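Presented below, as structure tokens, is a lone chain in the form predicted on its own.
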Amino acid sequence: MKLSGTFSAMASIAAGLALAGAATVASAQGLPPLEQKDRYKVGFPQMESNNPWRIAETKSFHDTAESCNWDLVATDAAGSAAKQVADVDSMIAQGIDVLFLPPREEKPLIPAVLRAKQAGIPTFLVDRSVDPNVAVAGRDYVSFLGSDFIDQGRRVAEWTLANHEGEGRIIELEGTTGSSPANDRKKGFDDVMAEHDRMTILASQTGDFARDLGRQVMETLLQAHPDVNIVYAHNDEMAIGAIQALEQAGRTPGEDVLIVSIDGTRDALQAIIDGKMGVTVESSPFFGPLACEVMGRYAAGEEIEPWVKVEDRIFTLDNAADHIDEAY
């Protein structure tokens, strides 16, 4: 009995140590500690439903609630930033332990990020990011999970250099406006293209990361400029859209205009297949086991990266076939 119990008084007293290891990180870091315990209240307010990218993460989130030991308090915003910080609002007052966030625009959530902080709910912003000038990584929030949007857009613009002759006429088909991966996939692409005089923008205004919306707009946009043979779609389905428009007018995408996106959907890669697309820079949507991992670093007292890069594969019609069947 004396033998157990001084077990047990030494696992209470490593356990006590963990905690206040933790409480020293996030202290040093200036961010909430997180208690380590058998099951922890997550948020995570989704931005919309409307996509096959959103719903995949989504379910990312519910499937490793069960794994990771987590009640799960999820949310839609229906694409509204207004809603998606009264969702936020909504989860700090039912006292979330940790906030998992992907925020709709940059500049809107940031209000929401701060009040978590003051909260003492540790915020880990997923896929997307805010503006870095007001809020900041390892200060306001503990970190960023997602991908490099710059190096994405630059792929696709590096990759189109190499697979089209001759001049470019493109018609560039932007993500909702304010949000990271839009302005981030603009600029890689564009510096790129900037510095090739054979490669011209002809037009480049927002479909919203929407099919139908992408639809919409490369119709307009094809009117204006009838002789564009290259389409730049921020996202997979603007792509989707643009291919369909395309159809409709009598063009013949694949061959006489260039599609080229990124997120790597299921649709997408099958358009490679079928000679529709030419490359999609991969953005992964299957985010839960990563934020399960970087918050049992964190509880257990670890300084996270203010970045935790997510690493994108490309798909072309050398390899879509291979990923296919994994794809959403």
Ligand code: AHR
Second form
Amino acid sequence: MKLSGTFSAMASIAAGLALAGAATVASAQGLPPLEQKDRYKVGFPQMESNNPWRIAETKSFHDTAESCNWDLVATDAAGSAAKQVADVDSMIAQGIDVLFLPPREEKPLIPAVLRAKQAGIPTFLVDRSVDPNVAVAGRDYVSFLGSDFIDQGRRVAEWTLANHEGEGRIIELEGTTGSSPANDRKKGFDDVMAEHDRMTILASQTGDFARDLGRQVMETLLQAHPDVNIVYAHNDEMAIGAIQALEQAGRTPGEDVLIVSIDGTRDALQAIIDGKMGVTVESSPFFGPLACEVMGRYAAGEEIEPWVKVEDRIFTLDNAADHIDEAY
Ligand code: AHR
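Give me the form predicted together with alpha-L-arabinofuranose now, not the form predicted on its own.
First the chain shown before, then all remaining chains and molecules of the complex.
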């Protein structure tokens, strides 16, 4: 469609004002602005692809690229924070317009975040965060898009208290050491349990958010603590690994051991339906559409809230069957 002279002049003034707005808000915060344009070169340096959650998150970015006019530069750090830093550096060198970073761990990715800012690239942290004592949203990066991990741990603890009578002897399978979900899910759960004398955390050890490591760690901890009757896993993959270890040891998950977890994967919802697992609090991996929406607002000059919070549901026997078809 061709615009009339006056109309096209107005449109270009409006575009200019929007850009000026973007620059004003961004520079007031000391952050690089984002120009409004037809296509963006978008960096998404994924940390690993060893579980359904990560695969669903990467797919969400690829699916969004089409509708949001992104030329997506996506990498896979294969579980190495050092490789993820190198991937960010390479994206900076390739001249990406904007960076959506899921930092594997809280500290090692901070230099990469600061280098992106120095290179004039607005950065959004997605799903995981960095150490807030060192790097701050609104100053070092634009915003964190993600769940409240402390609240997820708290909700699992509260559900467990309401659904497990008597003494609870708990094994906790932690996520990746030094990652924000592992730190926060532990805090949320442990703080609630500390207020209840009938609950004891027998052991707490990392399974790196991975199914097979979760299984191996559970095997070892089960030998040291055969009286365990609750397993809290920081994600569904480790919960499924724990179920395998318990079954191999002749235990009956769901009957003599209550399994509680976080994410909402298809396997976890099936385990709930099968009576092997009690609850999983959702942690959505579908960040692509949210990233597109927030990036659009930033390019239009809007000030972005430091934390764009994702609201999570809770899945139990009451609703798991209703949601399994949409699960990943
Ligand atoms: O950062 C979110 C966590 O990372 C998910 O709970 C987990 O499954 C993933 O690896």
